[in-house]
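The data below hold one chain only, encoded as structure tokens and taken in the form predicted alone.
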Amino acid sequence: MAVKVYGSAYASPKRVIVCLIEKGIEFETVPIDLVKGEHRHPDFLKLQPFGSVPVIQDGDYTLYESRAIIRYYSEKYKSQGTDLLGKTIEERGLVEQWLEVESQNFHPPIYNLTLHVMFASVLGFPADEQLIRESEEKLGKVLDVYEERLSKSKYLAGDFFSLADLSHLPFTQYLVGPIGKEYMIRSRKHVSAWWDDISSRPSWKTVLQL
């Protein structure tokens, strides 16, 4: 039975889908229109009480929060597809460390940029220009740390592609595309090379075509 992924049009569900493709797991997508408020429908709230995407249904097992989902599938199918967790406990520690960095340091400012540059007009509120400037400044400082790290290893957790890298794909795609701030990646030599590497993976190209 294929895994159902709810809300596939948005960034966080794409984090799950690229993981499923890397692991060779069959899935189907269920569209959820956030603009129309479908995430607040009582039937959806039974699956995800906070009303956000993604949610997965795997038979009678339901799970939400994209990073929890990608950890779950990477562990459940560890011997299948791409190993996204590392081969030793030390490598796993670094994967978890950089996955937390993505969640706690990288994601908040890039999420603010996404919300205020891409979606403010669609959702009917004015873009906060000061917040945009502050978020860009914060994100730049995070990317400076990445630049230093990536000068020493090909990927964030070491010389292997992992969940730590994969988790950055959807929102960085917004940054270099519709947000219009590709220079934040291109002005950092090692970050730029890393982005070219991870964004050219067949799994991510497949996600962009969905």
Second form
Protein chains: 2
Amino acid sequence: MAVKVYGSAYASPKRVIVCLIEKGIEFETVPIDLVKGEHRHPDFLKLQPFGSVPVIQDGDYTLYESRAIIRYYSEKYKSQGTDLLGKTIEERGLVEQWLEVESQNFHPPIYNLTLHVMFASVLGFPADEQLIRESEEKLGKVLDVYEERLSKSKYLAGDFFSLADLSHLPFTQYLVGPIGKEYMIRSRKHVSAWWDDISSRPSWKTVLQL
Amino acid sequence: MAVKVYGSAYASPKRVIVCLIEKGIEFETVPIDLVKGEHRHPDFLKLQPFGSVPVIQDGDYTLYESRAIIRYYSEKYKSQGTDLLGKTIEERGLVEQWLEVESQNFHPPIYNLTLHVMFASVLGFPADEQLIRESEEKLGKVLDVYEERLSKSKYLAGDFFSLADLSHLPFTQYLVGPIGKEYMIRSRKHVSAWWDDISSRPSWKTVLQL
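Could the form predicted in complex with another copy of the chain be given as well, to go with the form predicted alone?
Every component of the complex follows; first up is the chain already shown.
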């Protein structure tokens, strides 16, 4: 039975879909229109009480939070498709560390940029220009640390592609595209090479074509 | 060899310490004074390039980000001390889901309350009263979802204490103590019983006495 992924048009659900493709897991998508407020519908809130996407349904198992879902499938199908967790417990520790860096350091400023540059007008609120400037500055400092790290290691957690890299794909795609700040990637040599590498994976190209 | 934990006076490192106690792992603490700016010292930035606590050193293995560290030790010593990850991959998935809810939904507003109610004056910036009000309101909505969840399940991920519960201890302790908003816990019957349960664990009492 295919895994149902709710909200596939948005960035966080794409984190799940690219993982399912890397693992060779069959899925189907269920659209949820956030602009129309479908995430506030009582039926959806029964699946995800905070009203966020994604949610997956896999038989009678329901799970939400994109980074929890990608850990679940990477562990459940450890030996199927791409191994995304590292070979040892110590490698997995570093995958978790950089996945947390993505969540705690990288995500908040890039989320603010996404919301205020891409979605303010469609959602009907004024873009906060000061927040945009501050977020760009914060994100730049995070990417400076990435540049140093990626000068010593091909991927974030080591010399292997992992969930830590994969988790950056959807919002970085916004950054270099509709947010219009590709310079933040291109002005950093190692970050730029890393982005070219991870964004040219067949799994991500498939997601972009969905 | 004992695990070295840097920054033990602060909330996020306490997340690591309570986990190490639950797992029966020997540790020693290394103080880092954030008010004096010791987290910006070049030697510390070599360990943690973002200038945050905690960091652990375990022999020649260094790891940062509290939620990555607690996952690492819970998995490495799965059968030692309290099992904090659940018995099956599906239970682990739910532990990960609620650990992500803590990180993405619960943490941002309670961190803002901590910063602006407890630390604004000592760090020398004016408390943002509007942010305090908004954070309290956001946190209340998150706790409403917890109340519903905990009316059906003793702990967040199921009928077993896990990393998902443990991860809430340090900042909730601030909330009911120095932040002065214990009513947010006590006005919700099931959240209140859950807090009494998890905060009375011997591991947490030990952390409070350190």
